[in-house]
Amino acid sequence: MILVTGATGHVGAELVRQLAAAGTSPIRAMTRRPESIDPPPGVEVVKGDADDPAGLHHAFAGVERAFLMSAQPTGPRGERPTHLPRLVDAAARAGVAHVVALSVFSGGEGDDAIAEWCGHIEDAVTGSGMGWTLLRPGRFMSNALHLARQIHHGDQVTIPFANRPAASIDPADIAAVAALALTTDGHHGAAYQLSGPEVLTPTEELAILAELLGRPLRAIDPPLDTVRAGMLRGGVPEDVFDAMVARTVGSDVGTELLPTVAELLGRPPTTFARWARAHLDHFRTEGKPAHV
């Protein structure tokens, strides 16, 4: 029994599909919301929520690899990560033999209060006893997905860094790499860096959209302080919005082309142009495009 964690979200729901579709392993879906779900014939969906650990009992029962994601916000220094490591917690218990974890590019690396976090995060995954994998994904493809509001709306989008290149990586090509540590042997204490095959900006990527959309579509970069303020009042912590500046404007991290995705997978990994053509419904509008 193969458990995924997340099952709704842009990884969870792509692996899901991917396990199921090889039809190697019984899969069990949990998600904090199984009512929203909509699983592949003969998947097992189960509700589990990390803010209620004893309820994470049910869902790891039996199973003997589980991938593991948490969607927890980063507090700020001094505060810890719980859900990942109730996750972790709840298959140690279970006796699940392999985890595979999903963590960001650069891990734990750094004096940051995204390293710090991070750092408490992969040290749960790798202190468990278990057997694990880490995915080190950079910028995912669907971070695009954010913008669909504002190009229903109208051809002027607002994207804070909107010049900042990244090579991104479509979600599905994490999932195909998480399946696959998953199903087959030799993975146990890799850590994956995985990016896409090509350095793009969030200003780059919506011209590829504006294209297969046939709008002019144009971006905005906001200035860094409209930026701050809005993510204070969204709830973000001052010492990790500084973390994200430094490390967005301060830094190349992420723009690294990796070779990680095709040698693991034996086939490049998916370009933008692609990934945008697979969900342009979600940035289509009803009727004529609205111009301004």
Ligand SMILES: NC(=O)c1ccc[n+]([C@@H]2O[C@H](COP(=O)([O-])OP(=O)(O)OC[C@H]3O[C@@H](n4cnc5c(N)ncnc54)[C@H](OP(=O)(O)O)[C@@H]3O)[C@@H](O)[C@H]2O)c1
The other form holds:
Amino acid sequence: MILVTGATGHVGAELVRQLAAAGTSPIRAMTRRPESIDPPPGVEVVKGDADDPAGLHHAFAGVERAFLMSAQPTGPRGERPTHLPRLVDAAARAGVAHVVALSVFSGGEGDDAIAEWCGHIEDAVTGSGMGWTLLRPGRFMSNALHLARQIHHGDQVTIPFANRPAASIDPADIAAVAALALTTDGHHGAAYQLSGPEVLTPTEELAILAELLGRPLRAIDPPLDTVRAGMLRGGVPEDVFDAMVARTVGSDVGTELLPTVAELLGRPPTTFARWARAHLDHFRTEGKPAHV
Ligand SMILES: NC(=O)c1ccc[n+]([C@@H]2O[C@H](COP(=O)([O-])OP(=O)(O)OC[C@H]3O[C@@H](n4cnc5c(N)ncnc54)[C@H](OP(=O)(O)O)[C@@H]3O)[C@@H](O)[C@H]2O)c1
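Compare with the form predicted on its own: the form predicted in complex with the ligand:
Entire complex below, previous chain first.
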């Protein structure tokens, strides 16, 4: 039995689909809202919440391999993540043999609030006593989905750090690597740094969406002070925001084109244009934008 946590997420939903299509092992999909999921045939759905550690026992019972992810927002320096370590703990107690855990690009490397948080997450996985594989992807192509509402309403699209390039990756490619590490041997102790096939800015990604949609879309890069005020109001700790800015504005991390996806999967990673075509319905305007 393979358990997929975050089974309604960008990576987890794809992973459930790919594992079910491969049909090599029984699959269990974990969500806090089992009623919200329409799983592929044969996939068992289980309720599980990282805020309810006692209830995780049921989700992990009888599981041999598990995909672990957490959407817990990064806390400030000194605060430790709870969600991923609880999933690791539940997996270890249930006798899971191997876990594949979703981390971030460069994992816990560095000396800022994000590195400290991610370091705790990776340490929980690598120190668990189970077999483990870490996935360290860069920016997700699916982040562009956050722009859909603005695109529905007009041609001007505000995007923080609109001109920061990255080799963004299709979550389905991350899921394909996860599926490989869950279903074949030889991945214990690997930390796979993952990128997409091209380096693009969000402005360039918006231009690709504009062409596919047949609409003129213009990216607006808001002043840093505005981004800062919005994010702090939204609950992002100040030192996490500062770390984000240092990593985004003051560094080129995440701009390397890495061979990992192609080496592991035997095919190149998905381009943004291909990802966008597959998700175009999310961006289509119902009727004309209000100002036209
Ligand atoms: N976005 C990026 O550019 C990027 C880049 C590198 C790494 N990452 C990492 O990728 C992860 C996000 O992955 P994603 O985009 O696939 O996630 P996502 O689409 O945001 O989905 C979040 C998932 O987390 C689950 N979840 C939320 N709260 C939970 C809880 N209390 N207990 C159990 N499950 C919970 C949700 O399940 P239910 O709501 O159904 O329960 C959902 O399936 C984060 O760890 C992030 O650090 C993201």
